[in-house]
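Take a look at this one chain, the form predicted alone, written out in structure tokens.
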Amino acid sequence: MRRDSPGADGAALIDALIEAVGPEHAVTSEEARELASQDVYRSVEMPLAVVSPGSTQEVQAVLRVCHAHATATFVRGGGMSYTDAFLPDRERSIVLDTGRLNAVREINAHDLYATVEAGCTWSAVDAELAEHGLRSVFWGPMSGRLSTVGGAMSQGAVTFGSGRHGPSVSAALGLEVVLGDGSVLVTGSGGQPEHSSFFREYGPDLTGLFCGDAGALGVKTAVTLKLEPRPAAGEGLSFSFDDFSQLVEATRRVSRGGLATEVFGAETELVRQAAGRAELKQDARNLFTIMRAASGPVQALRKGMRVVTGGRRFLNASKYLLNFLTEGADAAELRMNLRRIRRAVGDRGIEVANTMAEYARAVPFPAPMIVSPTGRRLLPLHAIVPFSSAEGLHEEYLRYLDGIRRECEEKSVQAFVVYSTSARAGFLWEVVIYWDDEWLSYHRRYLPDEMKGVASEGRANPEGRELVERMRMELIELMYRHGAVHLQIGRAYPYARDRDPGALELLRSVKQQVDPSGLINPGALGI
């Protein structure tokens, strides 16, 4: 959406931004905008400025400055969201980019804490950990190249650590918080002088309050993580299923065991079709990135004779694959942990050879995934169910599917599910949509340069893309039916619906509280 000029009091508006922050970080340049006006799956309205502050100082001064002149400002981290988490829906507003928020404020490798600012990425993080022998208890997902901290701590994240963690908030300790007013607080231990920041259950739980809020009740500027020492050996194992129930059952086992660190799988079907372009070299790349992350000589071969023996021929039959990550503090220790997964499966899957878990621990931060390997659109839908009702959502699903697969095919529409788990009691379970469409500027800006001359951007599809999202809106209003609950809420999810009055009114009561103007991330969460 183009616009001509902010106005007399947008012009001031911006001025006092400028002033806060500088005049290289608040930018109003169309493109600049334009892009923060978009997110994996579509584009809104777009800001007026968009706004980087390099220190909570500064976030307290661009808040100030928006209060004060009536503006709504949206907060992005690292964009990777589809839910419109930070898309703004009213002309008047900024964009509150926290990429400047990236310095690791404090490392306590004694006390197993560290205080980094909310706009490190994942990957960054975890690379300046692993120099101490440490990591976080959830140290990222697969799109921590971008990702940042501060972005899942809003919005919620899974994969490295969840299996035996949960999402990306149980790593929170605390967390440094600037509200509407341009106010700070801290939570947890390190909200009292002279106290550290290593405990987070003292009292009532504010920082579980912040966490998960979709970025609605305030601006992260920097979160303690809690920490953990990085295992001294680990590995992957892989397995084919053709029969969804027993993949729960198999997964349930799992989880009830705390035997994985992460679990992860597909239909293969889609494994399939994003392996099938790769080149001969690129396998040989991906088998050598495998070898040098082993942890010696010996287990470098063996996980290398493995791979290659095993191929892609787990590509070939079965319809489902499923990967378990596991890990322990010695090789005797892992040993037995990838025992207990064999028997926890036993004969409900069929092991396969274990190339993408081997790869995935290899490169836990491939390159992000926002369109598909040939450039296709993609709209990932999420739910997060217990286990218990994990088939009925799958087997509705199913039916669902057939009854729009022709008109699918007619629109260049396809559809597939990916899973994962939460902690122990918790199934994930994903459709990922592809669909041939013209890119976003988005895309364009963010396509991973291992991705280029491979990835093609395809024809304008409204047809498509309208079918896209109708089955967005009905595929939430499947997975409400079977009691699904949501990370990365935004304002997709129906957080707010037919809640709990209490609970509902007490949520609103905290953001007129923290918020008075509603000018944070207004409509998120659907308060």
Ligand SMILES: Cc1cc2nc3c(=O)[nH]c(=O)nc-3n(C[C@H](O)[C@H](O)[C@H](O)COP(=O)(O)OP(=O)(O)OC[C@H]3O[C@@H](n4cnc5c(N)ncnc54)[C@H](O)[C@@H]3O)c2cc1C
Second form
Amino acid sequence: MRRDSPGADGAALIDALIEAVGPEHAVTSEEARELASQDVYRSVEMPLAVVSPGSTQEVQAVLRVCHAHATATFVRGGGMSYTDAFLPDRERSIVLDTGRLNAVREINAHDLYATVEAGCTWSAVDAELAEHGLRSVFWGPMSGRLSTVGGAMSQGAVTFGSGRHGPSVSAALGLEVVLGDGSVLVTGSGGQPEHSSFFREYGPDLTGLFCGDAGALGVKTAVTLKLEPRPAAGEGLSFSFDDFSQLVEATRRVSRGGLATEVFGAETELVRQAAGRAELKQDARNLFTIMRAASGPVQALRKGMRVVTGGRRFLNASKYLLNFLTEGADAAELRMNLRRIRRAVGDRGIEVANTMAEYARAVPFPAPMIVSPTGRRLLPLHAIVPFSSAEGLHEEYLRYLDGIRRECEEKSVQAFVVYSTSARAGFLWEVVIYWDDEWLSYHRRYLPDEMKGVASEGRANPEGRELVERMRMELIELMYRHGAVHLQIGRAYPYARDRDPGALELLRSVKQQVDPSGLINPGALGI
Ligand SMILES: Cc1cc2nc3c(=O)[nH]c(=O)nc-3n(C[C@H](O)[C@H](O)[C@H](O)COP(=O)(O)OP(=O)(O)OC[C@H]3O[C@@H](n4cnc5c(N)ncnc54)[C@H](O)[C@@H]3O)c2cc1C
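So the form predicted alone is up there; where is the form predicted in complex with the ligand?
Let us now look at the entire complex, which starts with that chain.
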């Protein structure tokens, strides 16, 4: 273990933590503490140590030590969020890193559930389930190469499977959670002796209570996932639109029919800027990846040809791009779903080469892009609204952006809209703000290999940074006015604001019960 001085006050704490997890896994080096104090967006305070327990028992021991030493515990999964969700906000704290809780405990292929430890990444879980011809009904966010099952259950995520099933928490059948005093509880049917973990909806939904809690109610150590057979066939369709309201209506129709497994898109200008930098070599590599992922040689050739002939022409015109991925138990069902999606979109959009859609199918978990392709810093801010509110939200945003356009240009700040869905219920609208700035050590550490030498660090831009922070606050207000709800609440979105008093009081009393000293992820959810 490398240790810089934690101060006399912290020495006893550090010794006790070392006793709990071993010297290799309680790290106090400046480098490790700095990295753990940062997310994609920013940093607040440095923790005293970064502690990585390797079992539920070690998590219990760590929480008991922190309880005894009145020290806050900030829980970090893959660290792929940007809402201050796990960032220490005080000196007397540790970061509990779940990276060593990475075992798959059980796969029950017959009864369709799997219990995995909370620090497993989505890509690792998916690879293991694939060997059994299975997958989780929600099978990961795009950051799933690094982000964890525990992270997505604690803050909610969408993407793979969300078109039909909604957010990540729809896949949770049960949880194992360590509470503030170090005790453990199990939710779902697995919470009774000799009962398997196959069922969630038995009595009040205690699994749901801990889902989306931003880690405020305890440390999840294991998650039981609901499984389904992997589909035999899948394909993506892409469309361009000039009118945002037509895009929303097309999305609503596809979602209403439950036709797409995944829905995602972006303003064309954002895709254009990202694609513009790529070399021909990269295009060829992408094409190869898409063809390799196709299920047979004929299909591979067909897909390859479509991408080659479509090339990047779809980037030339139109304002918005939208992709739908769909699946079928066999080729006939897939063809029917593709037909139904085309019919639902109708003449609202124009079908274009499905390059983006096929690439996402071929590489669902790329190395997460924690800066733009050129190296600009980024901050996503999202809202989920009913389909009927999406257009009004977007229009007010465009007026807002017009009002600050000159300031954005002067300070090297740009913003683009991307979108997705959550099952039939919600349109997910997200602004991604980009700005030139220096990187945090986080960005240097997680920069994907393929971006090295392409993306470069900017110069310090405090004025740009200040504008981004102001935009963050103003956009959250704008979303609130449109009745938005959010995943990834962390400490950024106003979950507690004006909430029904009875509901808030109940939640606060639960927090008091499971974490009486208020030392687990203090401040998360705003409770
Ligand atoms: C390039 C990129 C792509 C992304 N793609 C998507 C996407 O497709 N869809 C999407 O929804 N989001 C996406 N995100 C956002 C983010 O990666 C996801 O929300 C992801 O689920 C975060 O998981 P994590 O393991 O990194 O959690 P962290 O960021 O480590 O933590 C998130 C929250 O969960 C808590 N937490 C983590 N583990 C536990 C645990 N075991 N017990 C209790 N609390 C815990 C933390 O305290 C924190 O409050 C993306 C981010 C990036 C940078």
